[in-house]
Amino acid sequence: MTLLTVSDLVVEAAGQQIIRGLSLSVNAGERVGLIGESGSGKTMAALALMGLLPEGLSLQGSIELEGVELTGLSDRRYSEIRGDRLAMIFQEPMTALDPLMRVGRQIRDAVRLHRRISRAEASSRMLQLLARVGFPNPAEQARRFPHQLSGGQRQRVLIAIALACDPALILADEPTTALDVTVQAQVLSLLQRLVREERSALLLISHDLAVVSSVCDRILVMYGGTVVESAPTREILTAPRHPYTVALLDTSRGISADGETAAGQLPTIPGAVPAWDQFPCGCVFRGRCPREQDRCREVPRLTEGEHRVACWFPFSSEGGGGA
């Protein structure tokens, strides 16, 4: 059953499109990854879904969650859904948490905001959540302030807040970027287990293909504010079709254990992600794409089917090496 449907979503700032006709869907209980370089529009898309766009940005298109159209809702009605049916784990917990409030109270307040229960019941739920995200002494940890916790512990608190009201969908925006490799693996394993136990759907946003592929059933590749390829994880890894996806995989696979290629140079995608007002007309990857031709001046649309690609000259379905 489809849980979230986003259709032709456009976010503009001063007439300049930041999100360009974004369309995606997430099924109930599904784990979907959204990947792309910094500047591809991943975080802006998440903020649009949460109804948290910065002031001065306009939104068009459709965001439907559990049959409810979210675009056009009042701030009050959106707030009722946000944190209840739709929750978000932010990238940097030190800025997402209130530094002047004990973490236990922040979790308890998240529960009471959407559930008509007593303070004692909310406190009991808060302690249960702290235990579920791996704190050995929940009552003791609940009395701490964010600065008294490690980065991994703060991220666990954000996960507890996201799970507080059993949401149908959790958005996780680069939830492990600020953590070291060991803690990153622990947090990802925890998030994966909890999402499975809660039967929540997950939209995991990351620039790290390895992170996404280890957790998600399906991957969406984003560039220039739109999805350029969408397929089951195995197909993205073994038979990518969009030149941008192929380039992302090449950079990921080309890095050895010491962080370098055999030639001693880090693999890169030629050029850089343009500023929002400098993306080319037509295909957004035009100018960096090795397969560019004249027709790429026209905007390609996502094809139909399980493996979808927006490219006039994609690689073959056997993988990123054929025509």
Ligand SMILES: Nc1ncnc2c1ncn2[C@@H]1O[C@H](COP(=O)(O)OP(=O)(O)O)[C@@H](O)[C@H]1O
The other form holds:
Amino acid sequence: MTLLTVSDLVVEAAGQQIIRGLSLSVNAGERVGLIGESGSGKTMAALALMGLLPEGLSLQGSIELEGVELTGLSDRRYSEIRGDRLAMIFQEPMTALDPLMRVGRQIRDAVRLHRRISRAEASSRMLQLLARVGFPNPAEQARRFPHQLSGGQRQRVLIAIALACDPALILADEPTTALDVTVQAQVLSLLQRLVREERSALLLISHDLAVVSSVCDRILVMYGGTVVESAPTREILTAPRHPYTVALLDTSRGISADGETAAGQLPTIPGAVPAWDQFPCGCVFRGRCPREQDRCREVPRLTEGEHRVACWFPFSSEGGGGA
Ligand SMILES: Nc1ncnc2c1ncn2[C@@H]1O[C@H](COP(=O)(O)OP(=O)(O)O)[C@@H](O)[C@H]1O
Ligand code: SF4
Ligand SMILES: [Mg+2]
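Please supply the corresponding structure for the form predicted together with the ligand (the preceding block corresponds to the form predicted alone).
First the chain shown before, then all remaining chains and molecules of the complex.
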């Protein structure tokens, strides 16, 4: 069953598009990854879905969650849906938590915001949530302030806040990027286990293909504020079709643009992600794409089906990224 459908979403600043016709869907209980280099528009897309776009940006298109159109909702109605059916975990937990409030109270307030229950019931739910996210001594943790916790512990608190009202969909924007590698793995496996147990859907946003592919059933590849490829995780890894996806895979496997394995240096995709107002017309990957031809001056549409790609000259569906 489709939970979230985003259609032709456009976010503009001063008449220039940052999100360019973004379309995606997430099914109930599904774990979907959204991947792309820094500057691809992932955070902007997440903020648009949460109804939290920065001042001065305009939004067009449709965001439908459980059959309810979210664009155009009043701030009050949107905030009712946020945290109740839709929750977000941010990259830097320190900015998402109130530094002056004990973490237990922050979780309890999140529980009470959307449920008419007593303070005592909310407190007991808060302690349960702290235990669920892996604190062996919830009552003691509840009394701490955010600065008294480690980065991994703060991220667990944010996960507890996100779970507070059994949301249908959790958006997690680079939830482990700021953490050490070992803590990253623990937080990811906790998130994965909890969304499965809660039967929530997850939209996991990351620049790191390894993170997304370890957790998600399906991957959306984003570039220039639009989805350029969408397929089940295994297909993205074994039979990528869009030149950008192929380049992302090569860099994550340590292969540089000339096909050689780079020794001792991090390979990158040639060229840089343009500033949001500097993308070429036509296909957004023009200028960095080794397969570019004249036709690429027209915008390629995302194809239909299970494996979707927006490119005039994609790699063949036979696999391996071969032509
Ligand atoms: N308030 C804003 N006004 C205009 N452009 C912005 C604003 N915030 C971010 N951007 C631009 O939008 C583009 C996408 O940014 P972002 O969504 O943060 O990318 P990602 O999360 O994929 O790294 C970037 O070029 C960024 O500079
Ligand atoms: S449409 Fe053209 S420029 Fe864009 S990714 Fe495909 S081949 Fe490259
Ligand atoms: Mg981001």
